[in-house]
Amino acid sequence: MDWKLAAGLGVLLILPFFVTDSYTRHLFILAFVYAILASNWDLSLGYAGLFNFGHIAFFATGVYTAAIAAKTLGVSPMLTIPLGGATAALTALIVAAPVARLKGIYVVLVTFAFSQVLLQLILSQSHITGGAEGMVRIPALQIGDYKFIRDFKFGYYYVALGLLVLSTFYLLWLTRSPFGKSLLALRDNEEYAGARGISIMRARVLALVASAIFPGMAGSFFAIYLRVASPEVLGFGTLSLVLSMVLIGGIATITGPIFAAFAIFFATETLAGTRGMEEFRFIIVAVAMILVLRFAPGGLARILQVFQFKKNRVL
């Protein structure tokens, strides 16, 4: 493990013992969820080169899987988290069928259209999903007699952190495996990769499915944590915020979007609490994304790599 990741994990592990304010813990929990979304989106976008807008749909699938399973069917809230990953993977498999044969803007259009179809399905099936009003009072996490809802978000913090750690190790292992290298080959030179025996369609389908599992689990946790499932999770604001985390952090880096997720989320929350800046926070994020794409296309992760390289040369 990189020493920086180890140090960061160490800080996050002990943080709740020093930060007892439930609101601050709440912000970290949401930052963990966004970091999972951004880093897994980077797998399909940065490594596989699939310009898809489907990850918000996978996240929403997890949200409503948990809501319906826990509230309507009486499934244990803890079990809905892996169940959300399974349903999101199945959803990704359905989306991947047409996407595997498409390129460029057509992938964007199909995946965005799927998100809109899912939104309309949620709104139209109000007897199941709650429609525009959503579903509320979803059962909270509980292990035996221990109720997470009464511990000032201490337990939820570690569940969210555990999901982020598992997701990060999973992505790092996947991207460093032969499969991850084959995705990079397909992204950089599809004809050459195909000539070397790499199945283009199979690789795209697997990349999309693999990148949907943890967003689905994060979506299930999100619903159980907030105890609400709302169609707002499919809104353009959520999509653009997560996409900005991927692009500003640096595509094909995994850790870059994670760091950017923390930076952008806490920056937007700080601006939201600053008088007179509430309406400008997303504009500032958009400007930051434009500047990064213009002057540092590799994102913050690449900037840090170049800085570290120059520092080592000086030493």
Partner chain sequence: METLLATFVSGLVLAALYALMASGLSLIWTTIGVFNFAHGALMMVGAFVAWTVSEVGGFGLWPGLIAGVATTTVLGVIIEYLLIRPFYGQRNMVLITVMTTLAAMIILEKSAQIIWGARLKQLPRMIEGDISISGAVISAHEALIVVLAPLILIALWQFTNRTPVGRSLRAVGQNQEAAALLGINVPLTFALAFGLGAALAGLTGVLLGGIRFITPSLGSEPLIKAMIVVIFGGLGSLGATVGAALVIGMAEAFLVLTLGLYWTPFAIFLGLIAVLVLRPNGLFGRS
Contents of the next structure:
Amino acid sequence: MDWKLAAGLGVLLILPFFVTDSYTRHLFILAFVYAILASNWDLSLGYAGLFNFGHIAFFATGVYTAAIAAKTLGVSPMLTIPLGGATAALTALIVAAPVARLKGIYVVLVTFAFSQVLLQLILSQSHITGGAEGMVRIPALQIGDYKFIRDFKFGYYYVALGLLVLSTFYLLWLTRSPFGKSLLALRDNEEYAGARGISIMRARVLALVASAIFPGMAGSFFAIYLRVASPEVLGFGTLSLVLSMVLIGGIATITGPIFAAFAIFFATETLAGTRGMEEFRFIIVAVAMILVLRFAPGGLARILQVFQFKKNRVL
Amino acid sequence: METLLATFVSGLVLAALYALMASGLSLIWTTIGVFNFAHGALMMVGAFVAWTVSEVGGFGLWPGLIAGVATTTVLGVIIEYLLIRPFYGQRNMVLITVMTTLAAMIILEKSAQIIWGARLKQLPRMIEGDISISGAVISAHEALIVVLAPLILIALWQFTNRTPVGRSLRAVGQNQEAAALLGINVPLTFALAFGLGAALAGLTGVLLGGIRFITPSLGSEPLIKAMIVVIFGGLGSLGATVGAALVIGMAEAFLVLTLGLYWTPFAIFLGLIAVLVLRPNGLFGRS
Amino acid sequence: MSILRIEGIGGGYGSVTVLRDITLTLETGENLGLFGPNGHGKTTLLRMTSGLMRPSSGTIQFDGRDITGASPSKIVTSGLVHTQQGNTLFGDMGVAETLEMAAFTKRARAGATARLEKVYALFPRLAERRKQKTRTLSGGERQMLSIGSALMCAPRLLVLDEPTLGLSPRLKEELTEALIEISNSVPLMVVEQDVELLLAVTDRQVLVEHGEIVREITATNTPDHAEIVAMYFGAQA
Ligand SMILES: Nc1ncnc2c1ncn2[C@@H]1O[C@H](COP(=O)(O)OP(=O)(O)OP(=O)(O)O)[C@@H](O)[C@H]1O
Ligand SMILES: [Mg+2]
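Compare with the form predicted on its own: the form predicted in complex with the partner chain:
Below is the entire complex, every chain and molecule, led by the chain shown above.
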């Protein structure tokens, strides 16, 4: 692991001891969730080259899995987190069935349509999902006697950070494994990779499922933490926000989207707190996304790399 | 018998709306190979501008309609110039422009929210009153849409098949280099196609404004419907899109009758997946 | 007065240089042929001439006017018309529709009806297939449609890239005759592998090799057929 990640992790680990107000901790927790979402999306988008627009559907699957399991079925909130990962993986498997056979724009359209149909389903099955109002008062996390709602978000912070660390290790391991390499080979040259005996369909299905597990868990955590589940997570707002994190961070880098998630999330939250900026911040993010696509197609990670490269050459 | 007829009529209304929603999207796709995610947002802008001119400005519906369509046309040309043109010829152009037009959608929706606010607005109907066709009642405005849609589509077909400029749109869509070598200005044609597609979006938006509440998210559902219609038809020709609109409009009306409102979107989505898996180029597409 | 003057053209695709320093003039009233081994830059030269590609060095003048780096539509408008190698044209359009549309520029639209009749007279096979979709045409028919569309543009110089590629000997002969007839009214610049055709249709031939013009054949220094063939294969070795 490179030193920057280690340093970042070190800072994040000791942060709650210095930052004691629960609002700042709350922002960090949400940033962790977005970072998980963006970096896992990068696995299917950047590495597998699958233009999957359904990632927020996996997240939403986790959200509603936790909400229904914990509130309606009385499952322990802690257990709903792995459960959300499982249902999200299952959802990904269902989406992958048609998507693995499709190409380019069709992948975008089908995955996007899928997330919209999921939204319709959530809205229409209001007796289960709460419809447009969503579900509220989902049971909070509790381990033994330790109540997470009474510690100024200290515990939640570490649960979220733990999820992010696990997810990042998992993604880094996966992208450096032979499987990750075969995904890259497939993305860059389908025919060649196919000729080398890499099954395109299998790789795509696996990539999609593998990239859904942590977003599902993050979704479950999100629901348990906020104690609400709202269909809003499936809106264009979430989609474009997370997409901008992936693009601005730099696709096929994993760590790029994580850093971008922090930067963009805190930037938009700051703007949200500024009067008159509540709606305007989305416009700023959208413009930033366009500018990155236009002038720095590799994202900010690529810019930093180029910068480093130049530095090294001088030395 | 009477329910069947009523369902058929509501299917017809849906089909007409879907054909209008999808035609601009399809035109831009077939000419430029760009899937315009801002298409729905352009409908919304058209409706808001028409509302402002006709209700706030008090100029009446027709000037409103013209203003709405003109605004979206200009916006379409601007979107093409700023968000599409820089990416022509890039390997991932289709996918990059999905993201840039998605960004355009966000910008348009949020701007609308800032300018017009979230309060519901509605345009007056083009024609007041209801029409009863042997028991099936629809508003006169909806009847107008059913009559207007085929007229607009026929005009569009005539334009793309009979006039030199219209033909040049199709030529550019099928073979850019060969078109350029006949003297067709390809970049200009792209701008034209985008402007025309956006004009159709604006017109659809103004028509929608008479039957739905105008909000910044007015275009979300139509975008998805247009998308489903266009995929279903096979991203190919205008004819395929119209055919798909008919099939989906009718299917939706009859599914609502049999399955109920809740499961219909799901059933349509499953149908879509089945079509894509069995015929990856759409129901009316060529392989 | 020369109708086309190409001076010191160089360039290629990205970092790959295909053409190096090509200079070529086409005098009024003559037809020029280009030949040479595969992949040595003939098509690239034509693409630069018609504006589909930008040369990285050199200039191109058509009819006394500088057209270097101009857009294809501008160049067509000025009368230089290029038919591409293996052009698939517009698959979903019919034969008649394609020809009618091909008269797109203002200059071409004047007198389009008369020109359409001429094209049909030149290629009766096209006249029999007015309604047929281009994608269903045979290779030879498509080639005729391609040349026919170029004629509809009212060319003042017609640039043809391998018009007989993949055609049967009989069709080749038909096309050769058509080209000779066309050359009576329009000057031609033809890239062709079939040297017989080149000798029959054009007055002067140049050999393009490694992106350069290495040999020129004129009426006064005509080598015999065997010599040309030797040049051809020698060049490839
Ligand atoms: N789009 C392209 N990108 C990269 N290289 C290209 C491209 N098009 C052509 N080339 C290369 O440029 C060189 C010249 O190609 P060109 O088509 O001009 O040859 P040619 O003389 O017309 O050959 P032929 O007789 O086979 O038609 C070839 O090596 C070819 O591979
Ligand atoms: Mg060639």
